[in-house]
Amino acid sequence: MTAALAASHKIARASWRPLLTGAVLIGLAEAAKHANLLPVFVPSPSEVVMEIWNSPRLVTENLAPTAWKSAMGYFIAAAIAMTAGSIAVSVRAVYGPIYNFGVIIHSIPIIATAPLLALWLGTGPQVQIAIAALASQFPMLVGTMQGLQAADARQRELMHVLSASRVQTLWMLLIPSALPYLFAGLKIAAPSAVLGAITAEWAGADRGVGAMMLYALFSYDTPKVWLSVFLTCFLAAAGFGIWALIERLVVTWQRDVEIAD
């Protein structure tokens, strides 16, 4: 019970500032709209909420597919990027080629990649998953490669003096030292996966936030366009926030050092 209460307290402390900031921004936007300070093509938050109230299925039928495709692409990218990063650190001969290959993939514009992959893979969910994976791989690759090299040379030498095995060194030194870098990559990559999936949905998906956004743009349905923007922000922020919360619960020693300082 005590551990559960402590975890709940940590969650509340980590989330109240973002929630308060969002509430203040929504209130300011609503007030600005009523004062005619916003352009006509920018609806008030209440108009966007009414879109959800009038058509709840519009949200559920489009939010879930995008979230699922983003998550699938994200975890596929995480598995490949972390494996490739671990190999790069272990085998120095392939460090440069793996890093450069990740840079090249990251440099290709998603808006150009999506139609090409759609011609190859079709317009089904597989292309959205692939684009989500391509869009999110680089931060996780860099986080893994930098993190596994973050341990101090003196700490490595101490593990060697203590006759620690490779597994012990990995578990007790390298992984704990790498966790802040890994979580940084995971947090940055989560919104990228969402944006990649939504961009890929423009290439011909029937369902998803990207498809809803495209249909709303073509029909000049401004509240629905902004609803799709809100859902995009919600998914991206949720992905970032989940990993930030997990980091706060796992990487406790870094926060303890900050408090001590």
Contents of the next structure:
Amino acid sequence: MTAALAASHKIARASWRPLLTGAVLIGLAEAAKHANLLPVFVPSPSEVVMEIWNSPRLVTENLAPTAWKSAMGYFIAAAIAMTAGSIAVSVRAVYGPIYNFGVIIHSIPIIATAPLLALWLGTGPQVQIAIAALASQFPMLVGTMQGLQAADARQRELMHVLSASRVQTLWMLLIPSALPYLFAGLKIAAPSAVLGAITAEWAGADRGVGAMMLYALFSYDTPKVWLSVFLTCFLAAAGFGIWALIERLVVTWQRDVEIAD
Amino acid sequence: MQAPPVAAVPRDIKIEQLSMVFYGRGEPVIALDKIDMNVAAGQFAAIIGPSGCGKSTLLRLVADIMQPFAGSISLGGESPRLARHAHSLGFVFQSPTLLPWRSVKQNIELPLDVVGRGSSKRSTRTTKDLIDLVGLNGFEDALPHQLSGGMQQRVAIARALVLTPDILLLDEPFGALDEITRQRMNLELLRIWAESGTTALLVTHSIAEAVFMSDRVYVMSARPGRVTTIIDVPLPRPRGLAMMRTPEFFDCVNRVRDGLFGNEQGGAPARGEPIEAY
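Having seen the form predicted on its own, the form predicted together with the partner chain:
Every component of the complex follows; first up is the chain already shown.
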């Protein structure tokens, strides 16, 4: 109980600055709109909020499909990336090929592949799931590969002198050393999955934030466009935030490693 | 705290014609050149020499961390690999090498987690005894990053003693400690060593430490790494700080110093000069 309380205090301490910054920016935008300083196609924040108020079903019906499709693609990508990353680290011969394959997939322009995948896979949610997976795999692959190599040579020698088995070394040394890198990968990949799913929705989906965005764009409904932008940010930030929170609770001994690819 | 720990199985260290070559870019580097050593079971031996003389390499070969280029190592008649698999080796690295997610207590108990809590190698000293021994009371649940470098190294020493090693390999274990702590740790180490019957091999930069601790000092030269002088230290045990004031102690220190730097007046071989003994 006290631990949970302490954790919430910690989160409150860490988040009041960004929250205040956001509130000030929104207030400035609102004031600027009322002073007629903003162009016609930029709505005031209150207009965007009113969109949610006027049609709450618009939000729920579009947010939920995008959320679950992004999450689905994201977790499929996580499973494949972590498996591939582990294989790459344990079998030296395939390390380069697996890494390069990840880079190539990461470099594919999603906007062009979404229609192609729609041709191959049909127009169901599978396209958005696949694109979300393709868009988010790379940071998790790199995180796994770097993480499993993060234990330093002395620590490995220590386990070696103790005559630890491979499983013991994996469990007591390699996985704990990998955690900060894994979390870094999971955090960075979450927004990519959301953006991937939304981009894929442009290529054909009847519901979803991406579909909503497209309809709003074509009907020049700028408050709805901004609402869909806001929803995208919300989903992406939520995905990042959940992992940041879990990381804070799990990795108490180290903070913020960098993933360099 | 004074409960007698599990006695170590006596194992001698027999090294014959041991050579190690590193292949990098350019010329192969001869790290060790035909090293012979003989440390009797239960003896305390020290290796001293300039940086790059291969003394750490030698220790790592004994610990089966590396494989020799030529020659043989026998630990109580067994290969280093067999001795390692029998959990007979203790190793203290130059750096503390703690696992950052484990608390002080959990780091000390790491060997128990690997070997099993019911292992016959387990020392009768409890984790609490060991924490007392290295003076880390009140820090049981601290994580390594909350400790100073010296405290971390003391955790590493406690960890090496949680099992009773037959052979304890110490790679400049006290280099990072302040002089006072260092002397105290040396005394404790000697006491533990005397109780357990462990054979100890200490790599050090300190002449006084080498003499104070050991029965025999191996002086090495660099490039290629060779044993140039062997000095027996006939000082009585148990040894205390008072011994460090005796002329016998200074005599040994001077002999090690002569072995390291050569006797300037007498024109004895200087460091690095090849000695053709074969």
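Since we're looking at a predicted model, the values are computed, not measured. Residue numbers count along the first chain shown, from 1. Think of the rigid core as the biggest set of C-alphas that the two forms share within 1.5 Å after superposition.
Gly22 is among the residues whose C-alpha shifts by 2 Å or more between the two forms once the rigid core is aligned.
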